[in-house]
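What follows is a single chain, given as structure tokens, in the form predicted alone.
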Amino acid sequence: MTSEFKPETDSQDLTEKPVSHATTTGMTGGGFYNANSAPQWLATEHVLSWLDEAVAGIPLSGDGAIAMADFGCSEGKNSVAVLARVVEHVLPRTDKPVQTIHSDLPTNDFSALFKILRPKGRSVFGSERVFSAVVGGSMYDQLLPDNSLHLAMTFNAIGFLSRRPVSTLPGYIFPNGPSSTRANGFVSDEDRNRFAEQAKADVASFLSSRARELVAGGKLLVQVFGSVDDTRTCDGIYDLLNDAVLEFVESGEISREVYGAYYQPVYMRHLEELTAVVAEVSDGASPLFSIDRSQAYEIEVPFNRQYQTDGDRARYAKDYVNFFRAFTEAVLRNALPDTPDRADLVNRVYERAGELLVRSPDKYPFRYAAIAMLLTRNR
């Protein structure tokens, strides 16, 4: 089982320091995130019909190109698929050039995205009127000129916080706390509230930045993993990672101090926490955005469905662990001391997670809840 939980390549330097207004260096690169993001795609796909409706209503006035941006594009497979659908709806509405913008942190591995965008030297979007650009930076900052965007979107990205609101989280590796199923740790109410406030501030920063970039009447789609009733996307995956890390704490390979300072800087919101910020973010006395629609929902997880069909624990563990390794590895690696065996230790943590899952899959049930809202930039 040892090699099953390793990325195919270490082409991305996961030990780089996060940029300003970021708490991770990005997803695992070298094609690993693209290969292990099927659940994220299904969560995105659920709201693509919203984009169809949004495109029909965006203003196409002005002298420049019709610009559309995806914030948090990672390696680009899902990002390009979304924008291909949008482009297909935009082109018949205008004779103007169309620009797709794919944005993520400067430390993100963009190499796969560049290859996807220009296969055989031509635009992947199939039209000579479509031009693409890549922009590095934190989504919590303004990254594009004022009034330059017609459509903006983000999928499965705004859950990653812009800063660490506490220096230590000694009882568990995730701000929302462990699942009721495992109860394998604790997070104090005080700390949980600090993360909720940070998550709120991040949404406000994101909306303020996009408001400056969007033209009046432009659309913004925000979608992210979260909490829906008693279903939390953090349950199962972080219980498993926490149990695996604790085994190395108990063996002495990871110190108690390192464990206390390490946590995944991600927050699972309820839909009300996401939408409530919209009314509070104002330009003068008027809100910057109006909410067209919003929804909380759950998607079926492909590796859960496959396991229910074939009962193959080894395959289930491989897919499950690779799924969450793709977005947790960079933070874990950067939390560990910079020693010659750090990369090996990271590999062994995920290998151990796989072994725990094979042994006791019922301890770590995983469900994928998501929330979304479609906004219009007020005039």
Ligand SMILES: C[S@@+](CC[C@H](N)C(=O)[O-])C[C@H]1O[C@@H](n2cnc3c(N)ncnc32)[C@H](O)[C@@H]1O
Given for the second form:
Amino acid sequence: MTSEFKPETDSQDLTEKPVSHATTTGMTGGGFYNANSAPQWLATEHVLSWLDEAVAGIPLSGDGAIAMADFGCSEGKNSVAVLARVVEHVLPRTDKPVQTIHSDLPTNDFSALFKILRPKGRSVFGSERVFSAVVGGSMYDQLLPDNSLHLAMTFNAIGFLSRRPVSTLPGYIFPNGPSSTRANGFVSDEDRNRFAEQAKADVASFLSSRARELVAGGKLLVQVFGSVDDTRTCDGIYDLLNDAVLEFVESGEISREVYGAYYQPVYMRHLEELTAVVAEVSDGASPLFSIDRSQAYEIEVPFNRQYQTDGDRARYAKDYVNFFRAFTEAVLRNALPDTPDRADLVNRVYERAGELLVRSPDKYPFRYAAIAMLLTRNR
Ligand SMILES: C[S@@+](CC[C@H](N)C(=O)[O-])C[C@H]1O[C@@H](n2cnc3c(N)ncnc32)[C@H](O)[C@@H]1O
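I would like to compare: after the form predicted alone, may I see the structure of the form predicted together with this ligand?
The complete assembly is shown below, putting the previous chain first.
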């Protein structure tokens, strides 16, 4: 099982710390996130028709290029696929140049994205009128000039908090707490509320920053994993990671103190927790955005479907663990003491998670719920 859960490259600087207004250094790089993000693509694809409509509604007047930005683009496979669809709808509407902007944290591994954007010296978007740029920075800050953007979007990213609202979370590794079926830990109501407040403040920062960048009438699509009724995108995956980490706590390889301070700084929102913030972000007199539409939904997870078809537990465990390794590894690694065997310990945690899943797949059912809203920048 050793190599199955291991990224094939170590091109990332493993010693980096998160930048300001970020709590992760990014996804596992070297192509690993791109290879293990099919569920995120399906969650994104679900709302792509909203972008088609948004493009039909954006103002294309003014000087300069028509600019469209994706915040939290990671290694770029999904980001380029989204922008390809948008570009296809924008080009027939204007003779102007079009710019795609792909943004993520400075510590993100952008190398695959740079390679995808201009294969053979031409734009991946298939037109000489399309130019692309990559911008490093926290999406909770303004990253682009005032009134320079026509369409902004973010997918599966705004759940990552800008700061850690509590210094320890002693009973579990995830703010929303364990699944009700597994119940392998606890998070106090007080702590949970601190995360909910932070998540709210983050949406407000994100909206305020985008409000400055967007032209009047510009559109903003915010999509993210979350909670829909009783379905929470944290259930299963974090129960499994928590169980795996606790085995190392019990063996003494991870101290109780390190476990208490370690958590994944991500929050699963309900749709209302996203949309309620919109009315609160104002210029003092009126809201900066209005809501065109919003939705809570669930997508079918590809590795679940595959497992139902072939019953291949080893394959299921590999796909399942690699999926959540891609977005949890950086934070876990940074939570562990910087010892010579830290990388090996991280590998063994994910290997152990794979073994636990092979042994008891029914303990860790995973479903992917998501929420989304499409906004217009008020004039
Ligand atoms: C799960 S990935 C989503 C990638 C892509 N949008 C997709 O849907 O496949 C989340 C991304 O959000 C980025 N991220 C987390 N915190 C961020 C922040 N404060 N500012 C910008 N990006 C951030 C991570 O680096 C990561 O690339």
